[in-house]
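Shown next as structure tokens: one chain only, the form predicted alone.
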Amino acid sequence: MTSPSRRKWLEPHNYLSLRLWEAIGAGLFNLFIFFMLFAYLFPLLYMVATAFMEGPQLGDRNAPAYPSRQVRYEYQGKERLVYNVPMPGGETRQLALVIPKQTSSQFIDPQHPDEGLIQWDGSWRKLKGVYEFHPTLDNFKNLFEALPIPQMVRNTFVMTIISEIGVLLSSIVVAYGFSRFPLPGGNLFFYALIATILIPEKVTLIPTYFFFARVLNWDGSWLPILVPFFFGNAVYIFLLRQNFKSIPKDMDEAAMLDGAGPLRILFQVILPQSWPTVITVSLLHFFYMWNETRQAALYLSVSRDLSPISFGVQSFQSLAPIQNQLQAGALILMIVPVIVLIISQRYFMRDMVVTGMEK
């Protein structure tokens, strides 16, 4: 039998008021979302729109928030600026600025040019323009006429290809051998290795510089940045060995009686149930590497034509710290990577094992 209580909540008026609360604070709540992701986002939207104003506009108090100019009227040969007026009768016209003067101006009617010269009395100065929506690209040809950005985004790209083949290589091999063979001592060296990460990058920057610059004369060439790439790195043997360890050793025993070796198994037995993981890591190495600006800095500012393109558009923002500019470089480094994301993004961190369990 049905409770009292309960059969009071089934009546249809109670029922209807119950789901009209659930769809309140579900809207609320989307509210909520909506707001605080338009809040994280519009530092984003506030740099691609200022990467497409005009110089003035950053100037202009009055102006809007996306890329516009003030709306200009051709009048006996000279473009004039559009302002809102407000007349004596309450009512405000969009009048174009003829004769400016300190307490009363001449203007003209753009839609009513017949009607001649309108004097209006006040400080022109204080009134505001009226502006049409007007994207530029002119930051964007100045940014590539002053830096060689075709030559920085194919250094960029040779230099993660290198990186990348060398940093899976020598991480999967690591982490294929944490994970699944009984070393002396492994689960210290793990530590050890996974101890690195808590080490600043400040504490081995002058270490590493003088033995790559002064012992090895690595300066102005791109080998202090490739080569350590080469030895692994403890972020990625940590992802790759726990995914590697959920993997059932149960397969690995299967192919062995197949005849199959350790180099084999981990080509056609492991690797092939870990593409999601090692994908996320190469996206990962990626990103670090199209945003690498320390080490280029460090040992590429000799050699300009080696410089990859964060190092170049940031030296370049540096030495011309103009918003509108700074704003189009920024929006430059930070499209390629968006694009390769939303490529992959069916692949990022699909089915990806970090503890053993599956996210």
Given for the second form:
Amino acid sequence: MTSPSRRKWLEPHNYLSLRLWEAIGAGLFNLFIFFMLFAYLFPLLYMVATAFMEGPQLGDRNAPAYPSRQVRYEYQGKERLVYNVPMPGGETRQLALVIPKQTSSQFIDPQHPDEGLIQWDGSWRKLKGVYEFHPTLDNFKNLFEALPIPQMVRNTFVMTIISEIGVLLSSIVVAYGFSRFPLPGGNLFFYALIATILIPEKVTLIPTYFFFARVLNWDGSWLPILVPFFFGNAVYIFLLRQNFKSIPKDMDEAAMLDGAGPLRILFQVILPQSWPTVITVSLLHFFYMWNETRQAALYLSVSRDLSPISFGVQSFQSLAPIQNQLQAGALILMIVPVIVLIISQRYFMRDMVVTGMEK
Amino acid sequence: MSALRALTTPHTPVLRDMRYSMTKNKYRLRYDQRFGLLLISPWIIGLLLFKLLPILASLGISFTNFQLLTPEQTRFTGFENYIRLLHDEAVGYVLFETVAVGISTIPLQLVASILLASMLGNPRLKFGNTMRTLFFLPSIVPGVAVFFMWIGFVDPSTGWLNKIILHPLGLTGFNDLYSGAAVAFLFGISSLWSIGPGMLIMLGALQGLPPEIQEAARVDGAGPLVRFFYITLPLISPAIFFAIVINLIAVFGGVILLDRGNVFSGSFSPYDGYVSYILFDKMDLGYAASLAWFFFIIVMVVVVALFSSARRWVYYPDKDA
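Please move on to the form predicted together with the partner chain, as the form predicted alone is already shown.
Now the full complex is given, and it begins with the chain already shown.
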């Protein structure tokens, strides 16, 4: 039997023990979150590892998960593969295969080549190889040869910049109108704004495509993708309006009394206070443009020179349907958005939180 | 006397205001209303050009037998397309699938984002900002990259799912990428991989909760589960509503707030995929338009039902906020 005094550390009212339990709980909690994160991002690890693999490793069942290849040893002018060979004595030696035969093979020990050939009985095909870490850039080399990657990245950047200017200017002005001016019909226009977010894409697709491609003859150019952005985007307008509404009107009125016009109030009073939301919206648009393939598939399949990166890499699937090449393409495609997210996370993550709160 | 009206009449507010209030014609818009309309006019023009006119045009097309390859043979066929649609077995099938996807992925995303948000909002979490960013990261990876990655990951011969997870556990693993179980798995997984925005919305809502209410309930003897279901959930119901709307739009085949839709079929909506098939493979534009309009009506019914149900379960602290 343990005496009550011995179990004192278990009692919840003991200050030290409470802190200890708290620390253990927090530690387990953090460990749990960390393992969840690892599981959540595990496929990304697969993508990165496979992108640096050589082709033969993909089909090799015994190969480890990281980019690697079987250790080679040069013997008598030829490269010999090294295997883990279980010796009759019970130990396992790493030997290079020199003469493979069905039932017994000849090996050489890379550590002691002067020992001469070692006879081993058994099927060498059942032996497991010795692997070394060996990443390769061949997949990326192939990718850059098959696709004009720099040109496609440049296309995406130019498209992003043009549409960013258009969508930000128009959405900011429209959001200002929604947040600060009484509109005829009360909230009618605002309900219409929300409704446009909910309209399924397909119901507008056929006439829009016909109008752009056949009437205006914009097929094979960026115009059908970029022009609609100059008329604002309902989601961005909604997010900006919510933010503008949260800014007190006192400052507007003060500026107005000082003689500032409405546009001047927008650019000199409201925008300086809402730049985190403006940055968030521009980042959302950046990620959207980097992801965009649907419009490109509609309008740009006839002119490959104008293809954005996402659409270009998508077409790579039919060019080289081998896993390590595809993963290299995926890695190239995601690297820019990931870097942008990491750089901007201080603003983006915080403001997305605030924006969501305000629904 | 609203500050707004004063705002738009900068130099001599009182004079301008009197002048406009003296206007007899009640249909004449006030100066600030006209200026507001001018400001939102880019959006109104876009609404007409890219939404309303196309919707009406596609209604018109849906009553014809418009084919992309033979546009000169187009003629008015009345309700023929809609009758064909009602007899099309595939329509019933993809509609059923769309509903199945909706009622399985929306609750899954919702529960996952609430759980994740409540864990990532916990003050005991170390490196909170980094953790949140890393959990958010999959949501900004372009859909094509996500598609390549998952297809490779579950590949029966070279992927890691069989090699590193299932086989060491003694399970048989995926042999066929296109079997029912594999497709369901991929749908679930890819919906979990785009919960980032939903998670941030929940995080914002949870962090905005006043701690006093929780404290009061704790003092009254409410346990953590009771507090979660009877206090936290009702208080974050606006965020839940917002998240449902976002996920619903993904099921309808739209894109909002980074949602890539389902990367394996282009969208979460099998119905959307069927319309694409009729449109791009069969090039039967008249029938595709009637399919799209049929779906548009269903979507609008669901949306109206959702928004009118919101009054009963969504908590609005301040009506005129």
